[in-house]
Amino acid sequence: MNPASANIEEAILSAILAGRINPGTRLGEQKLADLFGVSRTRVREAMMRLETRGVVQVSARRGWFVVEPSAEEAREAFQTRRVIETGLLQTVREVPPAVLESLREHVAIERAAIETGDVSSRACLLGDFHIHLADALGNRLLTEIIRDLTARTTLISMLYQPTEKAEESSHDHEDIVAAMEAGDLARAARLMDEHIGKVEAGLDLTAKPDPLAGLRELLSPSTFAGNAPSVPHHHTPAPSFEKKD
């Protein structure tokens, strides 16, 4: 693979994760082009690369788009995880003491960033949980499957989830890893299932996302901070119009 497209790839994979880029975000090839210093033929490749691990995808017309997952897709999704992650931690036969200091270090983090408000971090960080586990545990190739798997329920979270339960979520997560500690995996393995599935509980998979919702943010009155915008006043006279017969 070709370095820069590897850096392109995985700086929208990344920003993404970090719910930086909302699902539907066009992804113009030649600005990507121009921000990364490579020609377009390498942006088209990283894309690529992208929409098979089914990340973005493109219109003839209009070119590369992050995906918007349907509500069948998002269940989809979810139950990949459940079946992944739950049958990960099942094949499991001793963690080593490095893995779970470098787990409770993660939830340590987790914890800070939701009673600091950092929203941003925290959503990254509650995503990264899973990857950093499978990283954790050695399996590289099960760690790119659940690195793009939670990327995609990223951008699910984004449409159908209505509130943020950060807080519930690294409480499961915390439950994860005292269970893993204490040598019970297969405790480990049923929490791990019963998180993933709260989370898949918590989406409103029966909305609708707005497609305008962008907009009706930008042009809502209460966007505006204080007073809105002054409407100008012409003071000229208004136009007289002759009646023709």
The other form holds:
There are 2 protein chains.
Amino acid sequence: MNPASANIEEAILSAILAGRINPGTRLGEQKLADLFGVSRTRVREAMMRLETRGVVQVSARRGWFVVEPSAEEAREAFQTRRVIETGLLQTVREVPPAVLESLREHVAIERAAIETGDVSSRACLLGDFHIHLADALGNRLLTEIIRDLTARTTLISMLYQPTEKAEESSHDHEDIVAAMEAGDLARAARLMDEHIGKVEAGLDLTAKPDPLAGLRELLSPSTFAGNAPSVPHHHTPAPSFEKKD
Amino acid sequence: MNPASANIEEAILSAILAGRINPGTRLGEQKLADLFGVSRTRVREAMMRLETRGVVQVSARRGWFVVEPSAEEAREAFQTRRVIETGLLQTVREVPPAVLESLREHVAIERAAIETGDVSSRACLLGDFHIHLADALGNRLLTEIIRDLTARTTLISMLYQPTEKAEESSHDHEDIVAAMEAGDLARAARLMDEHIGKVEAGLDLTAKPDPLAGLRELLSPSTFAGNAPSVPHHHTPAPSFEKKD
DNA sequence: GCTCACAAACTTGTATACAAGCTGGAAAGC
DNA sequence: GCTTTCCAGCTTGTATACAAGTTTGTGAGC
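Same protein, different state: after the form predicted on its own, show the form predicted together with another copy of the chain.
In what comes next, the whole complex appears, and the chain from above leads the way.
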């Protein structure tokens, strides 16, 4: 609708869905304004829209930050996704062949990306499966809701997921599609429930979102040799938020 | 967060939920700014947030309007509500006694409002039941989603609902709570599905949203005696949007 | 009397200016 | 050397000014 401001919003959201923007990343109004060649007004507009969609947050006079969901918020996001996605599968009566075809194709692309080892696109694809599903079985409204929720859970995974299990997720997707193909939507719903449960269980929600993650990442590829302690042993003055610049 | 702009947003949303603002109502930035004693900036902020929540829309350089969902959008909203609310009931394992108590109480208030004939508050209460349910069984995120959806369906009812059936809805709510009380959540989910289906079926989605509804309402209580044709017989130049001022 | 064209008033769209507050670093004091 | 205080710079918050487009009312022409 507003050409540029919609682009800013969409650009940031899809970067999050693709896992290219880390939770906690600071998004300065002026920098984005320069980047997109508009004034701060439009950027603020996009930011406020993203804030109501739950993907960024403003800290008064400090800046906009990509949300870092708390453990509680993480649980809420997963519960919500479980409710909606199982509800969708159980509400639908039958699945059109074209939809099945499209989903099978999507899963095939997932597997290809995993075997190729294309890490950057596979996270995006795994989330995209759920968005595709909502789009195919539901409607635009539902798709938008799922999209925002997927952005949230993507950020949560970045914060709390110790190890990725892309193969397992893709296999789950395959099973869900198979159940749909067999016309057993109740089973598809149950599999979806388990799938989301597995992803959630794979998180380490006891570990607080690590404010040092950014620093550690910068230091870990060993500029210094022979030190890979899990926690830096020197006293650090808690930089709290800022990670990228 | 932003005290005033959040208030504007909340004030408008709850007015919609209470049925005090009609779909299609124009919301002028300057007038709202004067009303709330702030500048247009804050009002625009609130409007854009409400736009991403799907309750208002901007028509370029003409103004902000409370949405008038199309028949297609109405179907989408009801499908989405059905998916989420049945999904919620089916996901929940057991219902805490305190929740049951609170829901029973709510239904009692509904019935009281209906018997009293308090038309203004009963629409609000009927929608509130679903919001309460999401709040009690789900989480804040889910509640917010349901709240926005309820705002949508409230507007849809205003546009397409020929006759209100408040007693029936309240009775449905009672049955749903009874099923929950009996621990039969599958039945509760089915009843919820039927309930939302009934509300949707009670709409006349073939009737286009009537751009003259506002005018007709203003004229119908007979300033002139003896003329109540369903359509004014003189040529009207299609005022399209504006209804309130 | 009716239609059409034009202009004035009004509304949103966008940028910019300035105010308010936070952060980080330098300098002073211990 | 270490801590504390204060100031300069940077970032968002809010208002206002102006640009661009829409609507409506007026008046000329038929």
